[in-house]
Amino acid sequence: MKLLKDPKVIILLVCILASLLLIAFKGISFGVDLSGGSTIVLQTETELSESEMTTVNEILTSRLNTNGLSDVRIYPRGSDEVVIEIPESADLDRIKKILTQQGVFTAIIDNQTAYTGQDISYVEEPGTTASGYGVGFKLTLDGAQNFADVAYGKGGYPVELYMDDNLISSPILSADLADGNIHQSQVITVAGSNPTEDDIDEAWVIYTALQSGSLPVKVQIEYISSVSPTLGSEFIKGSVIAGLFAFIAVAAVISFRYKNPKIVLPILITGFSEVLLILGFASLISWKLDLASIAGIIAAVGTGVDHQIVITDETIAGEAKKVTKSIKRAFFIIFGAAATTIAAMLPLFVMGIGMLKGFAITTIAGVLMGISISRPAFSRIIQYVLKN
């Protein structure tokens, strides 16, 4: 056929079928809000510059990874607030001590600093040591010097470490760490040999702030809403439902309008195949699609849908005068409208306004592809159906 020779059909094709298999073998991620999960919303002491929240999400996203959670989305809400959605499951208790925990830490011997969080160099996962259960670390040269000289002779006083003014263990000083040397090999005792569970997730806590470093402000939960993964299945159920009403819907106006199977399954199929090259491009980046995601989608097609109508009445009305000036003049006003939708979308993407942020990349996203693969392949569609 003809018109699968055409570079800009090929071009849709082979962008079709990258998606195809996109979504086959690398998958679709979903948010929270249809896998199933919770949202955190955590409320700054004070509002913070950008270069702050930014300190701040890295510090969250590490503390995170470091328990393992690597599938977690964390952005900022306007400067004293900070969103952090976690998937089902994660332990939300021990999630919600490590978040909250500033992390400053402090060793103290006999009212003196013997050293700080910053002058840890390495730490070691919660396990079974010498005196019992809890972390070990390792100090800096610095740090290990200062600590040297404020224990000399101070074997059998008490080493009180506070992380976030709290006491939380006060080992006795051995005479072998207090004899003038360095030993920058330490210990954070929690328990004994046998920790309970709460040891346990105290001792997580306490690794988890050695090794992201501390916040530079405190935080607190301002609110926790989640979602079960049933009642997110119900969201992705009822999203295709809506989906496909809106897609009857749309060939029922567009058959009503032309009365020409010729024209309204070229318009659908092209309808159709933007949202295959969507949810592509959401795979390749691996983008969690939330609700809000999924209202980007709907609204690219609906524009979609509305340029190709354009296009459509463009070449009939070109049929009997110059075909490719009413296709350019269809593409000036497509090129037109998608221009506004995009610079309307950019506030959104580039604030990163929540989770209106899901909404203007799906947006923009549809819409470029659609002015430059589905609609150009659409026009030359048209235009061959017409003919024939």
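Fair warning: this is a prediction, and the values are worked out from it, not measured in the lab. Numbering follows the first chain given and starts at 1. First, how it differs from the form predicted together with its partner chain.
When the structures are compared between the two forms, the hinge, where C-alphas stop matching one rigid part best and start matching the other, is found at 38 among 38, 261, 189, 155.
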The other form holds:
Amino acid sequence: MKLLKDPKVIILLVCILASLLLIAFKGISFGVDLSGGSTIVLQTETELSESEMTTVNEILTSRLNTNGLSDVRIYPRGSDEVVIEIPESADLDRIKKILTQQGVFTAIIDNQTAYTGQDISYVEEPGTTASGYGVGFKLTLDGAQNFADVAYGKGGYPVELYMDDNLISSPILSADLADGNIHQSQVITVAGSNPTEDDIDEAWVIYTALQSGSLPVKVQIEYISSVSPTLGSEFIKGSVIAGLFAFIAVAAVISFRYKNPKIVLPILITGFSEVLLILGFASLISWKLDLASIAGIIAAVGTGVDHQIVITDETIAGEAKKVTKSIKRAFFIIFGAAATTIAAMLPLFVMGIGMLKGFAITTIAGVLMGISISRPAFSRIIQYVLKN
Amino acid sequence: MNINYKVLTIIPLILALLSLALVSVHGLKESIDVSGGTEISILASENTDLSVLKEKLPDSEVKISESSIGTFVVIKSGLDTDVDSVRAVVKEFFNVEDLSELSYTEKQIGSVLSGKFWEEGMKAVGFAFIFMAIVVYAIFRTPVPSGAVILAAASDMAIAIGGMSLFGIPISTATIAALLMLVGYSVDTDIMLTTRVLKRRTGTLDERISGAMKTGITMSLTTIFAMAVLYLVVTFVVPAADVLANIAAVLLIGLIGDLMLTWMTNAGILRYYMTEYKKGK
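Okay, that was the form predicted on its own. Show me the form predicted together with its partner chain next.
Up next: the whole complex, starting with the chain shown before.
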């Protein structure tokens, strides 16, 4: 087989092999809309500097970790959006409160600040305390000193506890705490001994905010997309079935047009190899495939098959002597078409509107690998097949 | 024959103008990407009586569709509806403590992000179009043939958007993606046609155009059939993945429009360019 010695065919085969190895050993990971989990986008009130963005990231990560979510991915999008990906099912109601809480905590007695969130050295997980269900915590020495000074002689006054300017609790200051001595242990109670679901959520939100500190700005939730794992796997199954049937449809059209398995098979095999190349590339850069990426694969393979049809027809048309010129023209068309497709995807790649970055990346990668790897090889294969 | 091809050239352009008129009168259906709000889809087992759920959610739009793996319920609520109460009703109906116990998806979009949608979407489509036009001009470097390709692509987008308005396909991030894909697909056949006509030296003009047509129609048909299949499979197997179904539908409409625009309009302009315009110079 002379064909197997052609450098372009060898490059394609090597790339396919590399993709298969990558897929087999490194694997392909799916985005949260296919594997299950949630994507949340927070909008910050003002634009953030890079260091503020880092602080926000750290605080949000610690807040989610505190609530038992370990494998979260948090990254900024522009200077006023934060994207959070949680690849497991989680209680969205609570997470929403935890994330959007700015977490500025102040305790006020008789219009004087007794302590703030920064005076807290240690927070206990919510639970039942001597005075009811709530969160116990310890003040720093300085904080406790300040509290002792402010509270002195104010027994019977309410202690107004504010979280982000909302009054969350106002217990009455007992006389023991108003004796001017230092009392580091404190409790915020949210309910009696039988807390409701809402009370428990609230206690956890307070606990999380005290534990992680306050965000430099206010944030609000702008986008949530949550998919349960069972439905995610249905999506993957559906996409595979759809892809398979689409492939059969393409095979039917091509067979009807060329009626020659020697032409039809290389087109289909090369088309399929492009799917492998894109998946291999996704695995290489650890790109998480989401529904939009699947649409991108469809787009790339679709143009791939179109281009192979151009190559085939030009090869058939270029009678004996003029094959080289004909192939040149085919590649002129293909490069032109690929350049326009990439040009059309570029804004999306840069802007990342909505969740479409995956779509742009897979399309651009697919088109680039197509014109550099699989189509040159296909052109050699089809020339070889038609000569014999 | 002469008058014939000129008339054919204009027909798809009139269709594109009618599409724009339709969009301006009838408007486009908005997904929650545009309007903001919440969309919850649940895969329920087949013999669930969902009419009760419908009654309990008077402020939301409840859509039920059967598929081979069960019944999909899609609950759509606007920004002014309290999502927590919708969730509470759903939880109670399906008797679960948390929605993540169900086969479900939830998408929620706030007012800031949805407000930015038009601006960002228009920017993406606008720049895509400008970049494409620059590349097309760089390829052919002659104004009339390049202009014909760009005109065909623009009219094709108009027809696709008109089709979205006609068939109630909502404008969303997914359909914006489809429109961008369409730019790529529709220009492919136009570039092929123009290259064949301008660069091939063998055969008469008619032979070159009909040769290009044979190639181009095969190209379009493979994609049209693939998209039709994608649309049907998603609709009947996983209706909740309607992202893919919407993309397929927009491409289907656009590619059918592209068949007309490439082989009637673009071919017509090229014919005029080769036979009359060049001679006139």
